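The chain below stands alone and is given in structure tokens; this is the form predicted on its own.
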Amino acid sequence: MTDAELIEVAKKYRERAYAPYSKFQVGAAVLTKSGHVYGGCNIENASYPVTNCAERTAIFKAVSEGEREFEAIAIVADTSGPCAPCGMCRQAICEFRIGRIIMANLKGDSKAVSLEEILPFAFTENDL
């Protein structure tokens, strides 16, 4: 799958984001070494703690069908430039090693970038 193709399957879990707080609607799509895609969307709580952002959804619905193993995340919103994962998500993106990062907006800019890129001196198991 493409960089585009997978920018496209996030676009539309955007459109079924639950944002009526923020009105910030994000969409996210990862993309597993098995070759399955599993999309997510930010829902919204009016107690913002509860929140969850659209790739922390993306990736536990595939880690829920068993996935462990992934092959890159596209992350879409209507922002002015790319789209960058919040420090939260950019944690568990690293808990589950997704090395490529496409950060999209709407008007069709992207960038990819890497894990270590992106979350340099991250935080993981070897330093518990």
Ligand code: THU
Second form
Amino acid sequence: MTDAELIEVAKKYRERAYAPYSKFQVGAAVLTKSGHVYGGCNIENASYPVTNCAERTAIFKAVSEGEREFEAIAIVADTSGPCAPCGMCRQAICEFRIGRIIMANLKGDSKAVSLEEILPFAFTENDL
Ligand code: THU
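The structure above corresponds to the form predicted on its own; please provide the structure of the form predicted together with tetrahydrodeoxyuridine.
Let's see the whole complex now, leading with the same chain.
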């Protein structure tokens, strides 16, 4: 699957965002090493911190289906530049060593970065 195809899946899931508070819809899609794709959207809550970001929804869906090995994750929102994952999601991306992070927006801008670029000096199991 190409980056462009993974972005398209993320866009589809963005439409499922439950974002009545921020109105900011985010979609994500993870590609596993075995070629499966899992999508996710942000899911907000009246108790704001309970909100789950699109990236973590997609990752948690995949992991709960037994997936552990990932190739890439795509993130899409209606941002002026490619949409970057938040800090908490970077940490979740790091946990599963998702090496290619594809940031995109609805205008067609996209940028792919590595895990090391997006989360330098990461806290990992090696620090415990
Ligand atoms: N959001 C994501 O889904 N992913 C991110 O990486 C950044 C933020 C969501 C959370 C919340 O529902 C909305 O965007 C505004 O912060």
